[in-house]
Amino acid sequence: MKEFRVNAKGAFKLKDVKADYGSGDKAETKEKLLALNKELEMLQEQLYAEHKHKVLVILQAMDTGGKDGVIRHVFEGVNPQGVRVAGFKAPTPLELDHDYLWRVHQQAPAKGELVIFNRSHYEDVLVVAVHQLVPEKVWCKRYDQINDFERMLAEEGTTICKFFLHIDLDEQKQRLQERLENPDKQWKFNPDDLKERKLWPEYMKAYEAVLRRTSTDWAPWYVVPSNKKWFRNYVVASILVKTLRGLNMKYPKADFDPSAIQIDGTALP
């Protein structure tokens, strides 16, 4: 999966990543995803039981990019007791009265917890930059601030994986049309998405800057080709499972002698 990781020291161009890329047989890949789901379920249980590591997964995408789909399919079967999804919409007046990271830091994972950010602090160098909601001299400082924030989280024991779910303009059109035509999906359609769609070139430029300037050794970005949903889910699951394996987690040992206990009886001498 190294091909999807943005090199922190290299020259990255988003146009070099094909959104419709997807290798392997679809049916076989879906079977592999089921196996990864099972392993992710076990690894997440170890994370929760060991109560040592913290894991943060950040999902960013254009509208219809598949953030909800990844959460639904990749994390199927994990224990809700140790997993939490935090969504970041337009900031409230209270949040705007604080620094832009204030609301984000409150949602960071605790020990034993896996937290998924559905959108994130990166909106403050994406939407804010594209719409010029604050002066450029303000938002351009945020790349370094975000790197420092994520470094602090990492040094405090948080493992961070960041995914940009990359679709192209034609795929977004098709998905928006499906939402309009399917009564069960019309609730997901937002007319404002069409306004954002007109700003596609500006968003691609903003995303490229984000990916190039904030993919670090401690918080890498992965650009996931996402036109093919089955391939997208497989790539995200594979990277997460490999990352969690690398934590070398173990179930904690009992602080008593299990052999000295009888159920519905007395302890052995």
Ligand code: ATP
Second form
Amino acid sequence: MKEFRVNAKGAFKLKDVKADYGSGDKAETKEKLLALNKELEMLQEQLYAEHKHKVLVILQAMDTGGKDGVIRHVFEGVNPQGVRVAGFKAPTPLELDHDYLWRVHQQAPAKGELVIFNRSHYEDVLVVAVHQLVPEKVWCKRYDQINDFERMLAEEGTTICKFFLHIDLDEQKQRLQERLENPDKQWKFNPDDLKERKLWPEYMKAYEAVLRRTSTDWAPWYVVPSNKKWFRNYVVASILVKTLRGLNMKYPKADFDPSAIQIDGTALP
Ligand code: ATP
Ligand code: MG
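One more: the block was the form predicted alone; return the form predicted in complex with the named molecule.
Now the complete complex, all chains and molecules, led by this one.
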């Protein structure tokens, strides 16, 4: 899975990652995902029980890229009490009156928590840069600010994994078309998405800058080929499981002697 990690020092190029890449057999890969779902369920329980680490998963993608699909399929089986999803839409007037990390920091995970960001502070160097919502001299400072912010979170015990779900222009067209034609999917169609679609090259440039400048040792980016949903889900689940395994979590030891306790009775001699 290392192949999908953006090298912190490299001159990353988005066009070197093929959005329609997928290796392995589809049915077999789906089976493997089920095993990963089970393991993730166990790891999340340990995370909660141990109450030591904090885990932050950041999902970014173009419209229809599959953020919702990843949340649904990768976390299938995980105790809903154990994960929290924080979505970041266009900021409210109150949020705009504060610095851009104000609303983000409030949603960062606490000890024992796994939080998924559905969009994130990266919008503040993506949509904001593409539409020049603030002057360039303001947003261009944000890459370093974001790196500093994430380093602080990491140094305070947060494990951060960032995923860019990479689809191509043709795949987006197909997915939008499907939403348009299928009455059960029309609710997901947003005519405004077509305006953003026209800005695809600008968005790719903005994503490339993000991936080059903010993939760090403490908060790496993974670019996931996402045209094939089964491959996308498998890659994200594999990386997450591997990262969580690396925390070497343990169920806490009892601070009492279990053999000295009898339920509904007096202690054994
Ligand atoms: P869906 O897949 O359901 O469409 P979504 O994440 O695209 O989910 P939307 O409500 O369609 O949700 O879009 C949220 C919008 O909010 C996006 O267009 C995004 O660019 C915008 N947004 C998020 N953060 C910011 C920000 N800081 N400044 C401006 N716009 C933002
Ligand atoms: Mg949308």
